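A single chain comes next, written as structure tokens; it is the form predicted on its own.
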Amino acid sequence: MDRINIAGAGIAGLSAAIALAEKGIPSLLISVQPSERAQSVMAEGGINACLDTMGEHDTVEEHFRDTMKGGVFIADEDAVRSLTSHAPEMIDFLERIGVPFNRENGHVIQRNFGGQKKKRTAFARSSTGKIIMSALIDEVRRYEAAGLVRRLCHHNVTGIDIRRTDSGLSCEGLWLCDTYTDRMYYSRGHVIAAWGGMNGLFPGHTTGTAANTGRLTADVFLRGVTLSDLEFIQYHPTTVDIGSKRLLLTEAARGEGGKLFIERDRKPWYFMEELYPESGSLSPRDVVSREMYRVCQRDDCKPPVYLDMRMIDKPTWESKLSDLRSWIIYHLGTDPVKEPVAVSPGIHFFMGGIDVDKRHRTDAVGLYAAGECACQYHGANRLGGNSLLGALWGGRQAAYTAAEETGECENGEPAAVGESEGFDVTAYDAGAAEMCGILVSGLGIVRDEQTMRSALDRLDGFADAHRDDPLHAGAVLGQAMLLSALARRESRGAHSRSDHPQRDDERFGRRTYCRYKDGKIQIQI
């Protein structure tokens, strides 16, 4: 059986490699950096699953309903049912390969997370992503030793070979560049995209690694692959500027009792508890970020927002949040046990990306996508704790589908692409910094027609100026994000418009699809 290419070695990529190896199917696991430095390592708070270990009578159906509600009802219902129903199975798998979730009296402890009424988030201290990744890496190494996984670390994927046939798009393989030797070469076969979100378009404004540039999403978009829901960008409410990026202060801190406040008349005003008495500071992330924006806009002096964690008890800090406290002390010089921490929203997750069906197929035969680069489970806003689950289950689903369909790609005339036309990665990454200011000005927490049109006009000029270099693809992706946001003339989840503040289910209660054809971006809602 042909080897399957996996582009990306975070949780989605590792999960896909393991699932293929379990079926005896070889894979090529490609990444720029070692898995130990993947974005997935940075996930802190936990992973959702209905285990009902906390005596709250939680059910899979409630997990499904919370996920659909959090995404404001535009996520794929069949896909979300598959995700939530298999979540307990994923926790069992992780425990079998050695993930030491926090336990008490023999049971996995679960905590509260935003947008969910039941304690459903399993965790390993405040380093859940790092600990899960360590277990997955070890599991993959077993299959490397058996010859079923071949790692190509320090390799850039410079392009995806997508061809047009009489029956549509077909993915035939990908081009690679060894970053040590600059050698370019081609790997034939089906491709599982697991290359993460579009953080590199927003340097300094995102909690994610800039190594996730978004350039491969731009590449497949220009080659005809459909993207969806690009307007939905999650701003995490509790981040801190540390220079080159935003430091995430995990939602687990609020799950364990931390609260947000601003000072009024020299006293703390815990505004989320007053405005949202049922969920308070643990409301969905889009709600919290939007209210932080609004309370500061109402006050002429624009007061800082603080995360108050002083009420969290010592045992909780020691057993559940010790890593978080260490990071805050190291990066900020502040001990959160003694002092509140000034926070502000930062870009954290891209709900939109490559459009896939519930089996993780794109509209190019032979190309599958999983993890943050794919769009499927999260709708208009992702619930905390569902990203690790979506990457883990999505990687397995993409692998199962690829395993069934490998060898089915039709041969077609190649498009006008080749090794020499792959991305100049250095040039692309440097130029992406220029686009950042334009995109941030139009795709903030609260948007309106004027600011988005202004950003689009500026980006159109940028795209024209770079029409003959690798930056053009990134600029087109940015244009698609802005056009998607302009087309959705309502407020829904992470897409909030001051000029259209209401939700409009009749006109916009569905997904946004983005296609690039004959040099033009087409938007469909």
Given for the second form:
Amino acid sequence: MDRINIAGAGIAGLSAAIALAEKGIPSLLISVQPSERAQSVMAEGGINACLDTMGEHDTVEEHFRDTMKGGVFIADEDAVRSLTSHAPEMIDFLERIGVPFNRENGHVIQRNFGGQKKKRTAFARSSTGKIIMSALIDEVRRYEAAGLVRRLCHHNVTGIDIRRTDSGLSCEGLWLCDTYTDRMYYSRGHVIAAWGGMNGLFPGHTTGTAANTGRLTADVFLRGVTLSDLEFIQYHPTTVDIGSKRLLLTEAARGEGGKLFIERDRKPWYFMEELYPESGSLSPRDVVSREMYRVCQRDDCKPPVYLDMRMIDKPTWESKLSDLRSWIIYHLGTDPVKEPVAVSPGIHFFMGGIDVDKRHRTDAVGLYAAGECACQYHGANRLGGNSLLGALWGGRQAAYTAAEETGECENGEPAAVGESEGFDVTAYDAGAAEMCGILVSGLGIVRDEQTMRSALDRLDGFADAHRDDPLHAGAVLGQAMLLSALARRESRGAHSRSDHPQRDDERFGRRTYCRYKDGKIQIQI
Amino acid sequence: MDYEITILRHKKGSDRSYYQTFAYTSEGNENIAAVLDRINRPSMTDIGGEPAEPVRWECSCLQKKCGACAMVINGIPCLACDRKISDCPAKFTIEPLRKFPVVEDLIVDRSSMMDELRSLNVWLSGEARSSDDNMTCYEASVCLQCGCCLEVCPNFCAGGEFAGMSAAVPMTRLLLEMDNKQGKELASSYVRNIFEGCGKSLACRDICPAGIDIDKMLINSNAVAVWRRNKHKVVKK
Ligand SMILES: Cc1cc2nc3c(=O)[nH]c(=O)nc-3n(C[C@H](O)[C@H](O)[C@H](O)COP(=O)(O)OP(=O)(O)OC[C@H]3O[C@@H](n4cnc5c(N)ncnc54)[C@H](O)[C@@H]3O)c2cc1C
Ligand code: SF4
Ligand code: SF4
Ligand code: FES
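Could the form predicted in complex with its partner chain be shown next, to go alongside the form predicted on its own?
The next block holds the full complex; its first chain is the one shown before.
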């Protein structure tokens, strides 16, 4: 059987490698850093599945409905059904490989998370992603020892070999560079994309890792692969600026009782509780971020918004939020048990990415995508706890489809193809910071035609000036994001427009597709 | 405040390392990760005004969760994103971890640490036995594979029989989750490559940036692998 290339070794890539190995199919698991460094280890809050262990009569149907509603009804229903109905099985798998979830009386316990009425989020204290990753890495090691998985860490995938044929796009393999020696290789065969979100377009502005550069998403876009829903960028309501990045204060803080307030008439105003009596501070992220933005604009309110966690009891801090408290003390020098913490929204998750069908196929034959680089499951706004699940299940689905569609030829060892030329890192970083400034000016929490147009004009100039350097592909991806946002002349989920404040299902109740053809970006909704 | 930061540098592919000093004015309370970012600017110069190449170092999460940025700061192995500049003296050094081959500047090749886990059968044979009382397994799962513990360990040298704490900690989770039969091979790796080599000086304990209670890990693993005690009676602290 052909060996399958997996580009990226976070939760999606590991999950794909395990699913292939279970079927006896070998894979080459390539990542620029070892899995221990992938963004997935940063997830804190938890992973969703209807286990109904909390006596609330939770059902898979409700998980399905909450996910569709959270995503404002543009996610693929069949895909979301498949995700939510397999979620309990995924938790069962994680338990079997030894993930020490918080448990009581022989059951995994679950917590509240935004946008969901029932306790449906399984967690491992405050390091869920890290703990799941450790178990997945150990599991992959077993298959490595059996010769089914070959891990190539410190290998940067530099491009995906996608060719135009008479019958459409076809993925033939990928190029990779050993970052320790700068030697380049070509690995033939089908590719599962699992390279994470597009944080690299927003250095210093995201809660995730800038090691997920988004460059490969730009690369496949320029080679003709369709991207979708790029305008939907999730701003997490509770982040703090710590200089080099934005630090996330997990939603679990609100799940366990924390509330947001702003000073109004010299008194704290718990605006979410007043404006949204049912869900309060634990409303979906897009709703909370938008309201935070709005109250900060009001004349009678004095920014910033604070996250008040003083009502959380001691046992909860100790058993469920211990890391959170030590983070805050370390980075901000305040103790959240005694004082509220000033917070503001920060870029956290990309709902959009490589367009995939229910079985995680892209429009290039032989290229599959899963995890945060893919656009699936989350619609216009992702619910907390659904992306670990989406990456885990998506990786598995992509692997199953790739397994079915991969032929019986030997693709051999990656072949040496010379040395990488490298590029000027400081110039790249300075350019990326400039581009980020342009993008955030247009793609904020609340957008309008004029600011987006002016950002696009500046970005067009930037792209022209960088036509021949490594920043160009990212600039084109940025243009595609802005054009998608301009085309969606309505407000939906994470895409909120002051000039089109209403939702318009008739014209826009579906995905935004984005294609690059003959040097031009085409948008279709 | 003004600092003089001396960095041990190494060009990729070269067999020579050299020190280079940079002047740095701190804005207050930033960590060394932010400092390195700020030193690296277009047309940067060293303290003598000579043009300098950007300092290469590895990072990912920038919040103590991934272990990428481990290096030796003022003689102490730690994470650059964890160490505040305000805790450093006015003149201090930054060097790469010394127990691994240097790739470039502060980047070292830690593959041997991860390869070791494979050669020691560090995985689960069969299904895990889940238990409500899984705090030790949780703590053992937070190991960052950063390698700081190996740096200070008097008994560890790369390629030697003794695998060090970066192997012992992940083993603890697995030993606790398998029954004696399933865990037989791992237990013998543990006895041979950890138990028999560790001097119990616990130099590694205070260094671990993940705050892992090394003592507790060893006690639990010893109970299972060495004294063959049943998992459910293992030691809690
Ligand atoms: C702070 C934080 C907290 C979060 N909390 C939660 C939560 O509680 N619940 C939840 O469900 N979700 C959470 N998320 C989101 C979730 O963690 C991610 O969406 C998910 O982990 C993505 O997994 P992934 O496998 O797609 O990508 P990643 O884990 O980002 O992995 C990407 C992989 O690709 C590799 N890679 C990237 N570029 C290249 C390249 N060019 N060449 C080779 N390799 C490359 C990387 O090295 C890495 O191995 C959180 C995210 C953040 C940032
Ligand atoms: S206890 Fe001492 S000998 Fe054992 S691993 Fe730690 S530092 Fe090394
Ligand atoms: S035990 Fe601690 S110091 Fe050692 S590798 Fe793990 S996290 Fe790092
Ligand atoms: S960059 Fe992840 S621990 Fe420092």
